[in-house]
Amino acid sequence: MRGHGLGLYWRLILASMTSQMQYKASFILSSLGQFAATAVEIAGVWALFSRFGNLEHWNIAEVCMFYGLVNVSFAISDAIGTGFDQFGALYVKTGHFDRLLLRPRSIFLQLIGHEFALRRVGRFSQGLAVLAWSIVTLEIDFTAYQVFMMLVTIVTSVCFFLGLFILQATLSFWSVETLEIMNTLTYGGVECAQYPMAIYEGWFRRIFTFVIPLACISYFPVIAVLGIDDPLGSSRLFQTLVPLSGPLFLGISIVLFQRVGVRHYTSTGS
């Protein structure tokens, strides 16, 4: 059944991509818009370092490593998580969630296969370009471990941000119009993770390490990728293991959505 579900997912994604490519000009313009909008962010980072020099212990190339990995990861999660990101407006508010409940497939599969947002390739490309510049500038002699940790950072970050989209969808069962607080964790989390967590206050770091594991999937594994000593004193073993909190966070989010959110759904009757 799992293999069949995976096959169905890929067919849904292929259908979504095919439909979007029917309007190639729209796709290109949307992608360029995403690229330009995120390019403004990195321009702000450059302006900051140009004016003030290093940011405590960190130079611009190291910060760009954080920036590139986080934006590549968020672009992937944003592309595959559109169904959950727009869940409140598309399904709960309109009552169309009833249709999903009647279909003989899991709710999660239907929502994750809702749309693969190709336009996110703009943010992905911009983040990848910044990441490539950072690697070239830092002249890191990558080991197999560092390559592995870079891949771990991307995968676990995708899990974390997708988990946030699912939590947002869960809250939609109680409130459709007042979900801006979740944007402080999704888009605000991206902004936060673009800089080393060590520059923030202690109370802030504790919240985004032990309550919302943003630092666990961005800061600590990137330290391992850079191959430097952590100013916060974490060990390599800790940096290697702590990204597991990303998939764990995703798993908890899925359980909350299915066992708490869905059970409290009240149809509009339309």
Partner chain sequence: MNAVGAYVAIVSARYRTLLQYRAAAFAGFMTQVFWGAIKIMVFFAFYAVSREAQPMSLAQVVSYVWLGQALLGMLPWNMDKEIEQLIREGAVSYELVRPLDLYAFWFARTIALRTATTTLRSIPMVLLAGVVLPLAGQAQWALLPPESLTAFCVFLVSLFWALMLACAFTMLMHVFLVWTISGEGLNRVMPSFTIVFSGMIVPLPLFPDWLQPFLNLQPFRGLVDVPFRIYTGSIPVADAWPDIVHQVIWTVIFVAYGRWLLQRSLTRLVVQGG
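The form predicted together with the partner chain is what I need now, so please give it after the form predicted alone.
Shown below: the chain alone.
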């Protein structure tokens, strides 16, 4: 059964890529636009480091590791999560969600299969370039553990951002009006995870560790990738285990979506 679901996902994704390739000009322009829009962020980081030299304990190459990993991860989740990110406009407003309910497959599978948004290559390539520059500049001899933790960071971050998109989709069953507030968590989350969490105020850090596990999916595992001591004092074991909160967060949002959101829709039809 599982394998079959993966097969269908693959089929749906291929179909969405075929569709996107029919609008090549639009694809190229969107990608370029996104590349430029995200590259200005790194211009800001660069300007500040060239003015101030260092950011507390951190040098620019280290910050670029945070920056690159969160951007690469967000670009991946943004590409695979379009069905949830655009859920209100694409499915609820249009009534197209009915069609998904009429098919004998899980709603999650159908929505994640909605589109693989190739235009996110704009942010992805930008993040990847920054990440590559960081790796080269830091001259770390990566151990297998560090490489593993880099993959862990990407996987857990993708889970986390996907979970945010799914929460946003859940909210859009009620109203699409308030969705902009979710941007503080998605785009705002990326914005603040581009810098090491340790530089922020204590209250802010605690919210983004215990309420919304942003620090758990970016800051702590990246410390392990860098192989440095955490100025906040966390242990390696903690840094290795805490990324589990990403998949956990994703699981909770899927359950909320199905149990609360879809149920609300089927009882009100709107």
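The shown structure was predicted, so the numbers you read here are calculated from the model rather than taken from an experiment. Numbering follows the first chain given and starts at 1. For the two forms, the rigid core is made up of the largest set of C-alpha atoms that agree within 1.5 Å on superposition.
Shown in the overlay between these two forms, fitted on the rigid core, is a CA shift at residue 24 of 2 Å or greater.
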